[in-house]
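Only one chain comes next, encoded as C-alpha cells, the form predicted alone.
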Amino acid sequence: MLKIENLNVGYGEVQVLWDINLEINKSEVIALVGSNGAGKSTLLYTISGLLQPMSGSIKLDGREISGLPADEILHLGIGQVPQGRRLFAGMTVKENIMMGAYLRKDTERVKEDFEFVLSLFPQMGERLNQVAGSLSGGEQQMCAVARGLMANPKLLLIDELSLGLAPIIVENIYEAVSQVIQRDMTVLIVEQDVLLALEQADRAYVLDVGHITISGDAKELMDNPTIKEAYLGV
C-alpha cells in the first residue's frame, strides 16, 4: 500500500531523515519505535505532506504523492491522529469528530462512521455537546482518535498515542484501536513505547538518530538483544 525508498527530510538545511526505506502493506499494523527526537514524528508529517522533502520517493498505492499537498493526501486516503492531539479547543467534542469527515460526501457512511466510533469511546458520546478544551487528556486523545477514524483513511497514522496518559486509559484507548484493526483497516503506530507498540504490531522497524536501524516481525524483535537493551531496559 504504503512504499517509502531513499527519502531524506529536513527543516531547512538541516537534515533529520537519512535514505529511510519501508513498506506496508494492506491490512498490517506497523510500528515505528525509537527515542525520543529521532525523527519519528518528521517522518509521519512527510507522509501526511505537512512537510516535503528533500529527495526519494512515497508512493501509495503506486503512486507518487511525495510533494502533493496535505489535504489531497487525506483525500487519497491517509489520516493522521497527531501527537499533542491538536484539538479545537472552542470547539464541542461532536464538531471536532465531524472534521475528521469534511472532504466527504458519503453522507449515509459518515453517519455510519459516527455511530462505529461512539461505540468505540462511550465517553465521547456523554460528551458531546462539551468544548473539546474541557476534556481530560485522556479524552482529548479518544477524540482525537474518533476525528482520524472519521476520515475513513486506507491508512491511519497514529503519533504517540500514550505519550503523557495514565496506563488505564492508554489500555481502554489500546484496546479500540485493536478492534479497528479488527476491521482491516492499515494503521502505522509511531511510539516511544517499544514494548506497547511491539505487541500491537505484525512489523516494526527501529528509528535512531534519522536512521533506520532494524526492521522484521514484531513479535521477533522483542526478542532482539538490541531492542531488549536499548528500549526494553533488559
Second form
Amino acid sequence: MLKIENLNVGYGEVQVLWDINLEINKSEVIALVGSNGAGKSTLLYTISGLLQPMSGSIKLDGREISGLPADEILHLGIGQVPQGRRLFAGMTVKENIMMGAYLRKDTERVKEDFEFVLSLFPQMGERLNQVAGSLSGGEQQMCAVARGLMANPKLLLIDELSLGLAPIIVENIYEAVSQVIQRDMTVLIVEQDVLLALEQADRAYVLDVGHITISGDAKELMDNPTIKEAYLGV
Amino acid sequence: MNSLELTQCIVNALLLSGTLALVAIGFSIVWGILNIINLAHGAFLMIGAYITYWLFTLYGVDPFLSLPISMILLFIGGYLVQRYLINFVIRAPLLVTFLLTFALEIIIMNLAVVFWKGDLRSVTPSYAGMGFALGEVQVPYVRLAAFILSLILTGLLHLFMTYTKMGNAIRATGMDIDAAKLQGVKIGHTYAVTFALGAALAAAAGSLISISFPIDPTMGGAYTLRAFVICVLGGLGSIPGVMMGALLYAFIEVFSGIWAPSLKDAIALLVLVLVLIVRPTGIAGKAFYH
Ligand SMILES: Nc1ncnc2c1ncn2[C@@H]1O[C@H](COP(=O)(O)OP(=O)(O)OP(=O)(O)O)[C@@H](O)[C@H]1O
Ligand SMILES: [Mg+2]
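So the form predicted alone is up there; where is the form predicted together with its partner chain?
Zooming out: every chain and molecule, the one shown earlier first.
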C-alpha cells in the first residue's frame, strides 16, 4: 500500500533522515520505534506532506505522493494523529472531531462514522460541547484519535499516542485502535515505548538517529538481542 | 453637563459602538488568524464608502441597498490582494507584512485622491436628516439603522465562524496551522477567504459610515487606528471581546469629544498607551499579540 524508497529529509540544511526504506502492506499494523529525536515525527510529517523530502520517493498504491500538498495526501487516504495531539484548543470536542471529516462529502457516512467513534470513546459523547483545551490529557488523546478516524483514511499514522498518559488510559485507547484495525484500516504506530508498540504490531522498523537499522516481524523483534539491550532494558 | 446632555451622549456612544465594532471585527480576524496587522483596513473601508457614494450619486441607488454590493466587491478585492500579493510574504516576519499593508494603504489612498479628488463628500438620501425623539434625546434614523445592521452583520459573522465548514477551517487554522493542514484545510484559500471577509466587513462599515458622516480619501487612517486600539482593548480572537472593546472605546471617544473635540486621534493613542501599561492582555484578558 505504502512504499518509501531512499527517502532523505531535513530541516533546511540539516539532514534528519537518511535513505529510509519502508513498506506497509494493506491491513498490516506497522510499528515505527526509536528513541528521542530519532526522526519518527519527521518521517510522518513527510508522508503527510507537511515536509518536502530532499530526495527519494513515497508511493501510495503505486502513485507518487511526495511533493503533494497535505490536503491531497489526506484525500488520497493517508491520515495522521499527530504527536502532542494538536487539538484545536478553543473549539469544542464535537467541532474538533468533525474537523477530521473536513474533506468528506459523503454526509450520511460521516454521521455513521461519528456515531462509531463515539461508541469507541463513550467519554467523548459526554463532552461534545466542552472546549477541547479543557479536557484531561487522556481525553485529549481520545479526541485526537477520534478526529483522525473521522477522515476514514486507508492508512492512519499515529504518533506517540502513549506520551504522558497513564498505562490504563493508553491500553484503553489502543483497545479502540485495535477495533478500527479489525475494520480493515491499515495503521502505522509510532512509539518511544518499544514494547508497547511491538505488542500492537505485525511488523516493526527501528529508527536510530535517522537510519532504519532493524526491521522485521514484531514478535521476533521482541527477542532480538540488540533491541532487548537498547530498548527493552533487559 | 446636564442629564439631558448626558443621556444624549450615552445614546450617541451606543450608536457609534456598533459601527466601530464592525470596523474592528474585520481587522481583528485578519490579525488573529493571519497574524497580519492590516494597515490597509481603513483604505478598504474608504473604498466601501465611495462605492456607496458613487452608486447613490450616479445611479440613485439607496445607500443601504449598496451595502451588499460594496461588501461583495471588497470581498473579491480582498481575496485577490491576499492570494496574489500578501501570500508571498506571509511567512515573513510581522514587520514585513506590516510594511506591505502600509504601502498598500498609501497607494489606495493616493489613487483615490487622483481619481476622486480630495474633497469632502456626503451621501444625502431624502431621509438623511430625519430621526425621532426619545423623550428629549434625538435618535437619527440612519445611525440607528447603521447600528442595527452592524449588529446583524456581527451576528452573521459569528454564525458563519461557528456553523460553516469554512468558518471552522478558519478558526482551526488560527489555532494550529499544521493540525489544520492535516485535516485537509487548504491554507492559501482559507487565508484568502479570511482576508476577504475582513475587507468585506470594512467595506460594510464604510458604506454605513458614509450615510452618517462626510467622506474623503484620507478617512481610513483614523478608523484603522481605532480598530487597532479596540482590538487591544478587547483582546484578539473573540467577537464578544471586540464588541466590548468597541463599546468602551465609543464611550471614551464621545465623552472626551465634549471636552477636547480636536484631540480625537490623540485620545485613541492615549487610551492605547494606558491599556498597554495597565493591562497588556487587553480588557477581555486574552493576549492581543501572539
Ligand atoms: N522544525 C524543526 N526544525 C529543525 N530541526 C527539527 C525540527 N523538528 C525536529 N527537528 C530535529 O529533527 C530531529 C528529529 O526530530 P523528530 O521530532 O522527528 O524526532 P522523533 O523521533 O519524533 O522524537 P520524539 O520521540 O522526541 O518525538 C531532531 O534532532 C530534532 O531536533
Ligand atoms: Mg516525535
